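The chain that follows stands alone, in the form predicted on its own, written as structure tokens.
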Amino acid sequence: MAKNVYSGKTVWIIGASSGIGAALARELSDRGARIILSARRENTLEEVLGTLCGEGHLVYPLDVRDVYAVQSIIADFQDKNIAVDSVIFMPALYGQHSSKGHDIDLIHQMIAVNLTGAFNLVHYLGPFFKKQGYGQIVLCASIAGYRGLPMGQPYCATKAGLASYAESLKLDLKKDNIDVKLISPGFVRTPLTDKNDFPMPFMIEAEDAAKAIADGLNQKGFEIHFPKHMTILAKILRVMPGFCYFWVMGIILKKITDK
């Protein structure tokens, strides 16, 4: 894809302080976009800002769990007449899989960041885009949301919810000239996956994930999924009859728990 395809476009990346979000900010700035960076850690956002190509990029610290902070940022865009072409929701909280489960407070935090945060965003972003007359909402789920995975709750549940939410938004917002896309990554080397102590097949680097996303944002398809070897296998599991799926997952679970 041509490097200047994003020239003149403004992309707001939420969850841009590390991992895929930070890599995507660099990739899109290299392709000509102006980037608005958001995440909780302002100092880390400033570091990412220093790695971007071009000028005019902005930093807006944000905790997506705070609905009023989301409202405030979008109100600031309106006050300053900042047009935003695309908003990419990347935040994800993840706890290492364990047969003992998760602390209930961590579960609540995962839901608040991974899922409720997206609702907080779209609640104010939808009217902003409708008034603007166009826009793109991109939600990052995971192939972990395709089906329930062994010891994958609540992460799988939040990502499944996010994917379903994106599908509903796609149907509801098309009439308002708002494009909606879903990102479904497999295993990508990030601070989140660094927590895992189990094999992660077809692992790719965050920079490769960023290239796949940047290429997919301007294409007609709804879902951007990668790496293809992994996502195709996951899609086969998704359509597998229940009794077959649970048999396969039972084998995998036994291998994990027997380690």
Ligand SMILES: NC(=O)c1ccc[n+]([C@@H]2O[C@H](COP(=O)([O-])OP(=O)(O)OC[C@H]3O[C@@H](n4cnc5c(N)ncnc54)[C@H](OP(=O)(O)O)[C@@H]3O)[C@@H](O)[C@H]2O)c1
Given for the second form:
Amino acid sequence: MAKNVYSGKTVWIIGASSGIGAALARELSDRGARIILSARRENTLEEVLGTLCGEGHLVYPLDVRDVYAVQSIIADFQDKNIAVDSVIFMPALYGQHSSKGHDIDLIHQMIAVNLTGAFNLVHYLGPFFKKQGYGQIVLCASIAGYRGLPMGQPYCATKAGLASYAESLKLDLKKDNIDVKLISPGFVRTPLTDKNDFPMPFMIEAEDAAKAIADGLNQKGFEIHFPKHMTILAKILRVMPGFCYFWVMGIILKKITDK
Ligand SMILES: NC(=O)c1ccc[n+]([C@@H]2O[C@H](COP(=O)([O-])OP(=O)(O)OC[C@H]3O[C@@H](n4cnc5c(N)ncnc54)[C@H](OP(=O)(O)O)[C@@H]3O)[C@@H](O)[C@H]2O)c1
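Mind sharing the form predicted together with this ligand? What's above is the form predicted on its own.
The complete assembly is shown below, putting the previous chain first.
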């Protein structure tokens, strides 16, 4: 896609301190956008800021679990007449769900960040965009939300919830000139996947994920999914009847555990 297509546009990326969010900030700034960077770690956001192209980018530290912090940032945008074209929600906590014992606090935190965090955001962003007269809300789920995966109980559930939420939002906000998109990545090399000790087929780099997202944001489609080899396989699994899905997954699991 042509450079400078984002010239004059402001994109707020939440979860911009590492991985796909940080790479996306670099990619969109390279395409001419002004970026607002948010996540919890302010020092890391400042480091990402130093790698962006162009000028005028802003840092707003934010913990999405804190609904009042979301409210205060959006009030600040209003006070300072900062127009925002697109908001991309990337935050996620992830951990494999062990069969040996579950950490219920971690499960609560995952739900609070991955799912409730998105509700916290949209609760204040919706009225802001309605007043502005336009806007784009982009929620990052995962192909892990297509079906329940082994060892993925809370993560898969939050991502499935997020995808459903994005669909409802798209239907509800169209009349207000607010575009809603869903991002469904396959495996991407980031600090999140560095924790995994199982095979991750068709894994791509965060920079390639960022390019796919930046291209998709300007297109008509609702879902931005990549890499296609992986997401097409996942989509086939998604449309399988339950008995077929559990049979296929049983074979895959056996192959992995027998290795
Ligand atoms: N990597 C993959 O293979 C993959 C696949 C499918 C979907 N995804 C999704 O892609 C998104 C980005 O993941 P990633 O792989 O780039 O992981 P990552 O490098 O771990 O990035 C996660 C980001 O979320 C931020 N974050 C975490 N808790 C937060 C909170 N309470 N408030 C605000 N920000 C918070 C982190 O920053 P702070 O720690 O500074 O807050 C960080 O910037 C996630 O939604 C993930 O589920 C990733």
